[in-house]
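Heads up, the chain below is alone and in the form predicted on its own; it's given as structure tokens.
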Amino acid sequence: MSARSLAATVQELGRPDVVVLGAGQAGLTAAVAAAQRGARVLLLEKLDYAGGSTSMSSGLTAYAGTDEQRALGIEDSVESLKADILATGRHKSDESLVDVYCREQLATYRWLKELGVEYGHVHAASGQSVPRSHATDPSRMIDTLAKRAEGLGVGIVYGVRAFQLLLVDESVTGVVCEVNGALTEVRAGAVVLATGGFSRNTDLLERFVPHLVHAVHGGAPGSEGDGLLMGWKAGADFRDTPYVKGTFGIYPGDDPREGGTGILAVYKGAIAVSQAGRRFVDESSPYKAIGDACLELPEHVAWQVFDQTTMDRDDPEVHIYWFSGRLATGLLETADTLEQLAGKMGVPADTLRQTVADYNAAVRGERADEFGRTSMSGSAERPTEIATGPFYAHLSGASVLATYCGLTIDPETHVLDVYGERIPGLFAAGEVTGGFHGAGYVTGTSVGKAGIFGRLAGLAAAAHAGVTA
């Protein structure tokens, strides 16, 4: 959009009650929620399209107690959900934020369904004591939310980069934008930062996560840390940088913007082996923990090895489980025997055969698993033997697709300064925030966090701007 488009939009809206920065799921839900409350909302996105990290995700959201779970006979509870989040985060999470997620997740799930978001099959996934990953098409969800926002009168302007917050007496009163090289001030009653992380900012990655130097640097194209930098300049605190990790399963040659999030066959029955042909990790671990272990290998890559039993669990509805899609694009090695597969992988055949034999013996209960694996993912499904040909292997590395650290917020989504005080008029949601995940990540809670806290941020920002229901 041009500068005129921004000016025309602001003129049409009048002075916005709420400016939302970023048109991913967090930003769109914030905009919709604020507009439903009656706020005049301006949504600015620096790219020419909506989506953010959500559009690149697997589209899984972690909910507990849903209609879809009940239809499958899955018993779940918020108590179990909370316990899983805290345990997977190694109790480094801000428990007050976890409590908000657990308290608001069902209401947000129902609200999103009312907006037109559809959920399909419920999957078991990392960190979940019962299956609670609800599948949806992430691009369709973004389109649905954008259309609902527009229908509610939200002014959405693309191609406009905000790079500084306006401050009056230490309160945020708007943003400074850059459009076609010119600076424009937009005044507002409140600002919501939903700009995503910094997986595309090499300088910030080298500053905060030098241990990921061998990871693939992927993530949404707009994830350059804009909101973090704006927040810092306004005095915001920042947390959880030690816990940024790489996501396992990405084919090392992929451009993640085109190749999606890779596959996680390890969660459906595969094992992960090094170039030496040996296992090196409990494959039911969170995929970021597997990514850490992979990066510690001499080659910084590994193979996911599986058989036809796992291939038959292929699920095109969820990208990370779409094994046949990877086969069709030539990114799976396949062979009738493990020995032949080892040759294609370039690993010692005798070692791979023994690794699989030892693993199968553990699955049958004849010996203890050397890495303690007892499940497919979390504790929801039991592992199966790798015994039915043909056999498959997927070269896998770790990629920085998202940075689960960021601005410090309180349970009401206010951004806090380095003294723990609220910065008046400034709210944040989604990947730009820290504190929720802690040292680990339950599958589905990133997309879940974006929707839950995005909605709350929109409502809080509208209230701060003086909008009453």
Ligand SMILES: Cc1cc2nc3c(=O)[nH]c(=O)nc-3n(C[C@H](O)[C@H](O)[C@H](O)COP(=O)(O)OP(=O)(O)OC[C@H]3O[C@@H](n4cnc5c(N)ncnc54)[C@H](O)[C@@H]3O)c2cc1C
Given for the second form:
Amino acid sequence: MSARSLAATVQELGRPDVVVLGAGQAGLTAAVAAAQRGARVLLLEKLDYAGGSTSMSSGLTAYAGTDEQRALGIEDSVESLKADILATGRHKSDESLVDVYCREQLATYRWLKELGVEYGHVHAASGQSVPRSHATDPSRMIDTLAKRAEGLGVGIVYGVRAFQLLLVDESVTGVVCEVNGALTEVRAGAVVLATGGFSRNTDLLERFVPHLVHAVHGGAPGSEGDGLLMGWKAGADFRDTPYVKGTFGIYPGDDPREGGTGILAVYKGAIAVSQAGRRFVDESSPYKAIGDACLELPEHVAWQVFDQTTMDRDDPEVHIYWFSGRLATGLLETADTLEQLAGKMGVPADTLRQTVADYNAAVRGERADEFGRTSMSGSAERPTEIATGPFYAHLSGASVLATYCGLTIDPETHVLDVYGERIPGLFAAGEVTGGFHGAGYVTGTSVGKAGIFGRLAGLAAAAHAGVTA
Ligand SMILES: Cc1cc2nc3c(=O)[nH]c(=O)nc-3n(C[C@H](O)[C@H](O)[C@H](O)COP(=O)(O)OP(=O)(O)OC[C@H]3O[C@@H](n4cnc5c(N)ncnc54)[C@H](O)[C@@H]3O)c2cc1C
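For comparison with the form predicted on its own, provide the form predicted together with the ligand.
In what comes next, the whole complex appears, and the chain from above leads the way.
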């Protein structure tokens, strides 16, 4: 049931210049940017609340050259950010979209801060040569943006599912929505698809990524691929479906203590070991690559094993680094010795002891690491020995938290058809789009992509609708 009726909102607003679909990071930034430009904006969200996967996320956003990095003495550059994104994506990304991210990231960061978004500590994570994942409380960020949008006169209606685009002469002129089972047409100057990914649509996952059958399917309940389907029906192209991956670190199964997200102790000093007690991957790799390696193990799960030194790097501000929180939920095994820990994990104690001894010898530089690990994550920070008890182990599977593929867009966020032509009036931003990440994912570039391209999509849609500043 909508908090505000769609009809009443449209009557109050007048014919919208821009309709934005989805109230996650991409949709809210699009709505705020379009409204700041002077557009009449209607924002439709199918659930009864805003946030989508953005609110569930760890809130890490990848920026280079920020105040927070400078305060920590971290030297970073746009060139290094671009090189990391392209290398992690194995050069399968659309470079023109990566260029947009790199060009717009600092301006978007400043804009979001002016809107009231606050960033805390900066962490190193997947695919980063220097720490550049800026932590924020994602729910608070969503709240801040929703309030800003309302303050700018954006009509936000919850409980309205958009499911088809209106087309006149191959141009998008509005959207058909479903409210409490009834269909309503909303006409507008332009439409922005910001409906997120399809991590909760089993049919689409089975179609594109059948190898992820052993992965957990995470992401927000609204991530059902609606925008993708609407785009296809209007003739849109899509890309990067072969690169949907599972994220390593999630406790497998439906354990109610799970809390929706896992931990990545591997980026703070843990190793990943199989049920045989052996390492199987370079743990500094992007967590999607670790997820792939984990799914290839006979049991499709592995353990993150670490010591008190890593536990002391705990950061309650960031879910994936909140190890003590995990301990409190009972999802961490702990013991004073590695042998006792092995008993709790059900792995051979001798093998685990030898695995840790070999790893520590490599950290000390006495031998080459078996999997070539030389850093904590990406190429940032040096690994440390696993030597100081108590010791910890976290059972970890791979989970499809986000689908890094989707509709093809150009650098101005226009959705393109299968011939590479713009579909007039249709824009897209965030997880519903493909092309940016390529074959791999740098932590923080998904929330980053949603905000950066969301803002641009709002401005481009307003301009298409004839709104000039
Ligand atoms: C546990 C977890 C941790 C993560 N951590 C990080 C991280 O730290 N850093 C990072 O960069 N990325 C992270 N990600 C990924 C990232 O959160 C998302 O990719 C990103 O936030 C997507 O933003 P979005 O606005 O495109 O989509 P969403 O935030 O998912 O918003 C889409 C919205 O559209 C709505 N919607 C869907 N269909 C319709 C429809 N038909 N009509 C109207 N509304 C509709 C949905 O209900 C939803 O509210 C994480 C994801 C998860 C699940």
